[in-house]
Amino acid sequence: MEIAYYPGCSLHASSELYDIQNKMVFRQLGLELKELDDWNCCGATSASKTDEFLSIALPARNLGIADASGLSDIVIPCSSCYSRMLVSQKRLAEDPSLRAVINAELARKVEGKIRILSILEVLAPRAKSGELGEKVKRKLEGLRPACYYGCLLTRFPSDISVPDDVENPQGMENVCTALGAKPLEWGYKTDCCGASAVVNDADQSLSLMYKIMKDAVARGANCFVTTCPMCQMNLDAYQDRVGEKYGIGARLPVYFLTELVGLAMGIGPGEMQIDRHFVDAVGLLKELKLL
C-alpha cells in the first residue's frame, strides 16, 4: 500500500537517519512511503513569525502536490511540518478567497482531499489492533522510556481536532508497550524544549531542557523517545551542557520512536544508524541485552 510522505527539511539534513528509519519501518508494516515530488520547505516556525501569508502559502504548495498524487493519506514525521500543514489546510478550507489567491499561483491546486497524519496516527492504531505486536521479534524488555511529545504535536494555533489527549497523550506509550518496553508517566511530556531558540537564547532553552531532564531522571527513565526531530536534536545535542550547568549526572539516550520499533522488528542498529547520536544510544541496548 502506498502512502504519500513529506519528510521536510530536517529529515534531509540533521535528522537524515530518521528518514531512513521511517522508510524501513513502514515497509515492514506493508506501507510504501511515496515522497512528494518537488516538495518545498513548509516554513516551520520562522514563516509564521514573520509573514502570515507565507506561513499558509508555503505548506499550501505541498498540499497541492499531495492532492494531485492520487493518494488519500500523507504521513509527516516532523511535528513542526505536521503542524504547519494542518494549519494551512484548515485555513484554506475556511477562507475560499485566500485559497483562490494562493491557488492562482500554483500549478497543482489545493483541493483539501489529502488526509494529514503524524507518524503516531499511523503507528498507534496498529499498536492498539495488535498488528504492530505481530511484527515484534524482540521484546524491548528493560527499556523505561520517557515519551516526549514536545509542544507541537498536540497543540495548534487554531482549532484543530487532536486524536489524543492534549495534555496527557498516550499514543507513544501504547506503541512502546506493544514493543515490550515500560514507558513511564511523567510531568513534562508536552512541554517545550526551546526548539530553535537554543541558537539565540541558549540560557532559556537550557532551562527548559533542564526541567524535562530533571523530571525524567527523577521518575526513573533510562531513555527518552520522541517523534520530533527538533526535540530529539535538542535533548541529544545539548544534554551534556544541561547536565553540567544544572548538576545532572545521568545521560539518557534520546531515541526516535522508529528506532525502537525497528529494533523490535529485528532491524539492526547499524542499518538504522543509531550510533550517530550524541548521547550513546547503543550502550544501553547492549546493557539490556537487546542487541
Contents of the next structure:
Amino acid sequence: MEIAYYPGCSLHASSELYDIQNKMVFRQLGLELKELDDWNCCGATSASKTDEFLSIALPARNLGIADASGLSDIVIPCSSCYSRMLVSQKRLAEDPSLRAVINAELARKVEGKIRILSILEVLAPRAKSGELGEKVKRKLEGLRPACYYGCLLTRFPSDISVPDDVENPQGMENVCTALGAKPLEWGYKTDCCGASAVVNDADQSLSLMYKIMKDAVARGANCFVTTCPMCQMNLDAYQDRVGEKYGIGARLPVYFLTELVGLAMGIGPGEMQIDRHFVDAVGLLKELKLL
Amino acid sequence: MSSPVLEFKPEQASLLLREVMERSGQNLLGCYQCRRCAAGCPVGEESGLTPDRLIRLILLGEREEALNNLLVWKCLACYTCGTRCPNNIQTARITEALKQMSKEAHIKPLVPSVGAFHDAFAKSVSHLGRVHELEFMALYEFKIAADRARRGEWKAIVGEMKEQARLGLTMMKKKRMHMGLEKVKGLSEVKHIYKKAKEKGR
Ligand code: SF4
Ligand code: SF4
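Given the form predicted alone above, I would also like to look at the protein as it appears in the form predicted together with its partner chain.
Next comes the full complex, and the chain you just saw is listed first.
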C-alpha cells in the first residue's frame, strides 16, 4: 500500500537517520512511503508565534500537494509538523473564506480530504491487531524504555480529537510491548522538554529536561523512546549538559520508535545508522545481547 | 513579577479584551479562575505569572502588564493549560496574540532571544521554502550577539559561542550537521504566501 509522507526539514537535516529508518521499517510493514513532491517547511511553532496567516498558509501548500497526490493517508513523523498540518486542515475546513484566499495562491488547492497520521497512529493499531508481533524476529528483552510523547502528539491548540488518553497515553507502550520490551510507567511522558527554548531560553529548557531525566532514571528506565525528532534531539544532544548541571550520572540512549521496530524485525543497526545518536545507543543493545 | 495594585478600568478593559479575544480566538470571559491551568504550566514558576493571572490582567484592562511580562515570552506552546482548562481556553493562543501585539507596539521583548529566534526561523523559511539549520542558526546567533554587544554583555556572548561550538562539534562527529541547501521549486508560491501575510498584517 502506498502512503503519502511528509518528512519535514529536520528529517532532511540533523535527523536524517530517522528518515532512513522510517522508509525501511514501513517497507517491511508493506507500506511504501511516497514523499510529497516539492514540500515546504510547515513554519513550525515559530510561524504561529510571529504571524497567524503564515502559520495556516505554509502547511496549506503541503496539504494541497498531498490532496493532489490522490492518496488517502499521509504520515508525518515530526510532532510539530503533524500538529501544524492538522491545525491548518481543521482551520481551513471551518473557514471557507480563508481557504479561498489561500487557495488563490496555490497551484495545487487544498481540498481537505487527506487523512493526517502520526507514526504512532500507523504503528499502534498494528501492535493491537497482532500484526507487529508476528513480524518480530528478535524480542527486545531487557529493554526498559520510558516512552516519551512530549507535547504535540496529544495536545493541540484547537479542538482536535486525540486517539489516545491525553494525560496517560499508551500507544507507544503497546508498540514496545509487542516488540518484547518492558516499557515502564512514569510521570513525565507528556511533559514539555522545552523544544526550541533549549536554544533561546536554555536554563528553562534544561530544568524541564532535568525533571524528565530524573523521573526516568529513578523508575529504572534504561532508555527513552520517542517519535518526535525535536524531542529526540533535545533529550539526546543536551543530556550531557543536563547531567553535568544537575548531577545525574546516568546516560540513557534516546531511540526513535521506528528504530526499535526495525531492530525487532531484524534490520541491522548499521543500515538504520543507529551510531548517529549523541548518547551511545549501540552499547546498551550489545549489553542486552540484542545485537 | 511585582504587580501594582490592580484597578478595574472599564474603557481600557473592553478595548484590550476585545482585541485579545479577536486575535486569539479565545473566550477569556469564560475563565472562572479555577487555576487548573496554573498547576500544569511548566514555566509558571519562573515567569512569576500563570495563565489565569495573565487572563485576569487582560480582564482588568492592564494593557502594559499584559503586553510586557515573562509568561508572554517564556510560554512554550505546550498546550497543557488549554487541554486541562474546563472552559477550553488555550492560553498559548493568547500569548501568541500578545507577542504580536507587543511587537506592533514596539515594546522590547523581555526575553529578546525568544523573539529573535522565531523571527530568524520565519525569515529562513522565506529564503528557500525549507529551513536550513545552519543558515537559520547563523541568522539567530548573529542577531542575539549584536543585541548583546549593544548592551555590552560580552560574557554572555562568549558563553553562547562556547556552548554552540560544543554542540556543533558533536553534531559534526555524529554526522548530524548538513551543509547542503534544499530549495523548494515552487518558491514563488511560498514568497506569495509571505507577501499576503505582510499585507494582512498591515
Ligand atoms: S483553567 Fe481555564 S478557567 Fe481555570 S483558571 Fe485557567 S484559564 Fe481560567
Ligand atoms: S502553553 Fe504556555 S501558558 Fe500554557 S501551560 Fe504551556 S507554557 Fe504555560
